[in-house]
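Given next, in structure tokens, is a single chain: the form predicted alone.
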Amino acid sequence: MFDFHKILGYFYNDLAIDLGTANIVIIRDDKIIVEEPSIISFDDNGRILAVGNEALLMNGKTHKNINVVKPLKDGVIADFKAAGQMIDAFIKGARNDHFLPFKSFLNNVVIGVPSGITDVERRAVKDFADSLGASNTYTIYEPVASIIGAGIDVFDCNASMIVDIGGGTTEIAIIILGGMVCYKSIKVAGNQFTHDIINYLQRNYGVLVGENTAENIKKNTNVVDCDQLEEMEGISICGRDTLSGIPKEVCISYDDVASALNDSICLVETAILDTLKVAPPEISSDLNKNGIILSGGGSLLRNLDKRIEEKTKLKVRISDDPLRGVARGIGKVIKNMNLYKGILMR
């Protein structure tokens, strides 16, 4: 017997899109289609070349020919014709990959935004929706759906703390009855802390990096605070030097980074105390017993959540998916339409 929903699926989509400015991950269905870099790579003609992880390796190596457009910045749109042409490529490609001949359309968008979005970027994001061809478009703050991707139950009477650590911005938040009680927006995220490296390196080694160097070495070393972690062997890293010009190797350390991310994580700890200051005294108990949940990609630094525990007095714990942590929320939102409809915006 045929399915006739299942059929129906087939042609018109539902999908639930974070457009971090790092990576972009959309769901179809409770499926990730798609989970690359926010990249995309144009010829002199302004023909496609690569987008994704492929852009990503041309980043920093191009020539005069080929131009690569980080479409995102900041958490929303800053080359609308650059991200409609990544979002379609990425969609194409998923398509390819499902083995589906035909061109789906779409029924629901929801797109995820900063909690600081200005009403001309949300009409920007909202446009961005409207060319992909869908037929209803829905924007849902970023913290509302961390914490519906994190398993709590957004609607409750008791409030829930979220800090999500995106590429752009760290989104704070204190959520209650379906709604941000008290947020807090700042432009300071993982796409500071490589600048932070790449700085620090030039300043005290004498070394210039370029950003997939510098991300690496946050990815790889991922610590904030060495306090309580063993001694471990420097790594290797290779540059230019900013006297000579030539390529030149260095050894750091992990003290190393912890000291170039820590400015950064003193903004991110002063914002989360900022939104506790001005949070309604009544849901401090609240507070007290549920804490503070980490999301987002930069919660996955070691002993951050220790930090922010040492600095608040409150639990902290990193919720089970941080990376998909927007895009995990914004697809439940998106099967349960009826349900959340309150919390979206169009």
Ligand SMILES: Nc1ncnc2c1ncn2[C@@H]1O[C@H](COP(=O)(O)OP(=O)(O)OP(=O)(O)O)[C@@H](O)[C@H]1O
The other form holds:
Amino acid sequence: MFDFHKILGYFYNDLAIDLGTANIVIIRDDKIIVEEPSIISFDDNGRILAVGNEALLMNGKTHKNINVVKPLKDGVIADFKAAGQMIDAFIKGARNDHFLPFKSFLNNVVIGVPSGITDVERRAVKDFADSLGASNTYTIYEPVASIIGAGIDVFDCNASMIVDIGGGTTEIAIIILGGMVCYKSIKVAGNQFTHDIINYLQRNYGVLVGENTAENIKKNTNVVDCDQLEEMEGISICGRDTLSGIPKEVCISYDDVASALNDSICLVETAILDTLKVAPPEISSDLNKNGIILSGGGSLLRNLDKRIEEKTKLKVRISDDPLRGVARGIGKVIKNMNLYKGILMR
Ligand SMILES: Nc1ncnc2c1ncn2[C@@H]1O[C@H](COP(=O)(O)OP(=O)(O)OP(=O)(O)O)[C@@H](O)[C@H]1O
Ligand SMILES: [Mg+2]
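Since the structure above is the form predicted alone, I would like to see how the form predicted together with the ligand looks, so please show that one next.
Below is the whole assembly, all chains and molecules, this chain first.
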């Protein structure tokens, strides 16, 4: 039979967007159509040179005629124009690969925002969403999207706790009956961890490395607690000698990385404990039963779950797809707009 809605579906499209400080994920109809680092580069005339992965390769390797921009800072849009150009470029790329409709056929666009966002900052995200040309645009708090992405029923009267450690912010929230009972957003997350490694190497080895190198060290060693790891060989890294300026290779241990990250991890743990302290006592038994869900790229740090478990005495589990949890959650919301409309913000 002629299915009018199905035909219409080919033309009207909904996009779920996680506009992250480190990564952008866009989902349409359960499919990931964009998954790229949030970065764009321009030449000295303001023309776009590269976006996403390609632009990331230029990070820290530019000369005066190339400008590399990260348009998102701490989860919010810091450079409105560059963010627009970046998303436009991603959507143009996706249009070829995924038969994405032109602007005028976009129906619902939902973008995640950090729980600690100010009204002005959220307005900017909303204006940005409107500029994509969709008929309806909404924002949703990222921890709520993250919980939905982890497969939890947000409307349940049993509370769930999420800790989403992204690039710019760590979002901690306790969610029940479709809303956040308490939440905390701190600007300590993956980017800070990377800078901790840069500072540590400078202080302890007299070697200066760039962001991309420190990011690779973090992801390759991937460790916050060596106690539970077998003895492992160190890794060799190369940077600039802080005194002579000559390239210098040093061998660092996993313990070094764990020590570099320790202060920031302590801040994340304290923020989790602070959130638990203000939670209504009535939901303590729910949290005791359900534990904490860890999400976001930062949750991939090995043994972080064990550390948080030890600190809070609660069960901690890492969500199935931590880098895409927010986008997957928004994707579910967009497929069931009638059910979730109440938790979206216009
Ligand atoms: N295997 C890994 N080990 C450690 N950290 C990782 C790993 N993979 C990714 N990360 C870190 O996760 C962070 C990105 O996570 P994510 O994509 O969830 O952030 P985001 O959503 O872009 O940021 P935000 O939510 O703060 O706006 C980066 O700092 C990255 O270095
Ligand atoms: Mg995020």
